[in-house]
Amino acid sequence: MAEEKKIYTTGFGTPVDNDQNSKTAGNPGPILMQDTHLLEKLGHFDRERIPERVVHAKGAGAHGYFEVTADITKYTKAKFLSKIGKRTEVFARFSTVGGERGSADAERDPRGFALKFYTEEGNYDMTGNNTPVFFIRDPLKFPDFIHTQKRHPGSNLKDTSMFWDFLSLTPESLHQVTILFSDRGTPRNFRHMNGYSSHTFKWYNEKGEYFWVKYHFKTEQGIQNLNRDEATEIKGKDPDHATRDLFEAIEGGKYPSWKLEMQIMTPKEAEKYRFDPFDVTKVWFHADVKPFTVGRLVLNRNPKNYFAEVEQAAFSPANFVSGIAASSDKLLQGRLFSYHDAHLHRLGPNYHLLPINRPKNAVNYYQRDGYMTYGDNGGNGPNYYPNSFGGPEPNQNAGEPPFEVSGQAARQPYIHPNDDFFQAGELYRRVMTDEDRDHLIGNITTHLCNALKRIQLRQSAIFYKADPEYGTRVAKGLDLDVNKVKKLAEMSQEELVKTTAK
């Protein structure tokens, strides 16, 4: 039996007779604003575009499943932990961090590793990238972060002095800089790399014990990365070649996965760690917390459409299950925040209720109306709590252990032991291959070159902080005096800022 032919509808179900010709007062005549087909396609056309992301603009996405493989349940009692070999269904965003939808795939830069878990409690959603630290701290930080890597305000070109200028005056970023500047700052594709959550969190069991953890996606397919002029030929090339790759794997049967390993620690080990366990711009070293593998993430289906799939799914730190909580993270905190408020703005009030972001499981609250409101909004049922009208009640098993928290309500600087260079320079000195160090070298200088003197002299600096031969093959690299920036590196940040101000 033959299918049945679809008919064409306006968005209001009413057929459409014709789609080629216009309603016109005779031929070829003007057009009749009784044309409702017309104004409707044209009214819709003019508003299809939303707000772009701030940041993570262009990404690609695929649904999948997250599979148990150890028994964690001493550690967090989240469902969709529970047990081995239990599945829970995924979607999964990749992103470049600062550039516009129109961007390339292969360029310099962050990559996001966001994921949905729809689990019988709720979403969950770990929204991490692929390197296990960031550029700040703070979350007071971020937007001027940010607009340095976007366009200057007045030229509206991206700006080398500008990216620079803040990095070099906020050392903390050091860690990150050197990954972003190595080969890792542009991964091979979206299958060939990790995801981490970076920030630390709190897992806490049936007990009330809690316990500090951080995730690390480690991928099934194995590390690959471009070098800068593969990069660059790549951009020329094929601009969405990572999104492409990724739709074609998956298309053609080749599933990519990870492994999940996570880094765990008792209250007590944290307190004694050697470096801040909350500082996300902080590794906790693997020869201190050895990471354990505990589960599998399997990509293995394509959106059927892009905007309703991936330009609406709309991922947020705070959307957390029973068993799984924040920690005192201070980037982390303002994230909790920022990614719901942003969603607000881009989607709506009720951007969870499209489907890409709606709970798999029932989910009974008090928020009404507003606009692209879905359902029955809540029927005739209260909207009010507390109520004596059957309407639903907080489960008071649903909360987290506490955890102690003291001082003064002030604006405090970061004070810690452990200063912002030495993990830099660990990573230079112990984890780097030799052709790791060229190329960390090449993609700096090629890129630093661009800023200003005092900005090339100011960063060098910074870069023999960490590890004096870094900073002298930087400062060659640039034509600096090496004598000239070695004694800028002798400097307090504070004197180093003032030496390099004008």
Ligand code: NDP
Given for the second form:
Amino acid sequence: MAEEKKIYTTGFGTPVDNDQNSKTAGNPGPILMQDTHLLEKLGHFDRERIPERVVHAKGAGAHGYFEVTADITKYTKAKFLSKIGKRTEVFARFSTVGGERGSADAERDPRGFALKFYTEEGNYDMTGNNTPVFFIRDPLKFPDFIHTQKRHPGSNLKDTSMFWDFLSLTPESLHQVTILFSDRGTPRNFRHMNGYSSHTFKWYNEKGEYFWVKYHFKTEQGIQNLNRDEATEIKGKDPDHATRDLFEAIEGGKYPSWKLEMQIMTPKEAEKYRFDPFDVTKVWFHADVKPFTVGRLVLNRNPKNYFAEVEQAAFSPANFVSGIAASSDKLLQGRLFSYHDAHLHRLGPNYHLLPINRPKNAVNYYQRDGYMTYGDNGGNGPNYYPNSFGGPEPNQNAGEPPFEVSGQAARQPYIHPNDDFFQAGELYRRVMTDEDRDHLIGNITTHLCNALKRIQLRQSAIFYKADPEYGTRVAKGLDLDVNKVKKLAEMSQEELVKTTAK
Ligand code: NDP
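Could you switch over to the form predicted in complex with this ligand, since the one displayed so far is the form predicted alone?
The complete assembly is shown below, putting the previous chain first.
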């Protein structure tokens, strides 16, 4: 039987009689106000754009699943992690961070690595990056940091001086800067990169015991990066290359996958750890806390509609399930607020009910109404709690076990025996190959050379503090006086800032 042709209708379901000619008084016109089809069509078009994400605006996504491969029930009671072989539906979104929605996929930038696990106990989101650390450890600095990665308020141009000014005034950024300016700052595509939770999270088990954890999604395609010249060329030839790569790989049945490795620490171990385990600018060294494999992520289905499934996808690190909770990582604490708040602005108060964001289990709550209320809005059931009309009841077992907090409420400066330079130095000295180091220095100097001289000096001194060879090579690449950089590197950050203020 031949497939019945669908009738083109208005948004209100009435048949459209003609979609090529507006209704006019005479020929050629003017057009009549009573061409309601035209008015509806233009009115909708005028409202097609929603606010782009202030960060992570350009992205690509795919559906898939997560499968548990190890027994981790002694660490967490999360249902979706409760059994070897258990699979949970996942939606993943990869992104660049600083650019606009139309920016090139090959920009030097961290890559967002956001996962939504549709578990039987609600959605769990992991909003990670392809880097294990971040630039700043306090969310109060976040808007300023992002401003410096975007456009100058006057010229509307990317501004190298403001970029490096902020980073050199914020030396905690050095570790992430070193990763960003290695070739890992330009991954070959989204499939050939790792994803990290970056933050430390809490897992707790049925007995109420808790553990500090970090997630590492290690690519099974192998790490592959673009060098500077390749990235520049690809940006011109195909600004959407990573979006295309992901889509075409999945279309062609080459399903990308990642092994989930966990690092887990007991609270006792955390107390004694040589680094602050809640500082997002630092990793836990593998030799100190050995990662072990607990699962596998596979992406095997492309979205059918980009806007509905990728643009409207809304992830938040505040979306926990029972068995997983936050740590005291300050940046995480800020993100717990900001992501949800950004989606309320971008998508409206009922964004969680959009098909891509809606949990697979039932949503039973007392929130009602608001723009774009979907579904039956709770029908005629009670819209307040407590009630004696059979409305949903909390499950006391679902909550996080109580935990201790202590100390004074104040704006506490960050004081910790470990400095901001050692781990970046270790990456440079111990992990990078000669080729990695050559590329790192070239990537930095070809960028930093466009900043004001005094900022070049300040930032070179910071590289020097991480490793004298690192700082020396950057200084030489910028044609700076190496002795001057060395002297600056011997100063405290305060002195360094004063000396390079003008
Ligand atoms: P190891 O010496 O045990 O392993 C080195 C790690 O560095 C590997 O995970 C490797 O990732 C990763 N790596 C290699 N090249 C780069 C690069 N250019 N940029 C970022 N990461 C890279 O690590 P340690 O635990 O002893 O830590 C040493 C340093 O390694 C850290 O200061 C940190 O900069 C970096 N690192 C550490 C991680 C951790 O969680 N401990 C995670 C990632 C980086 P892969 O295996 O995928 O090749």
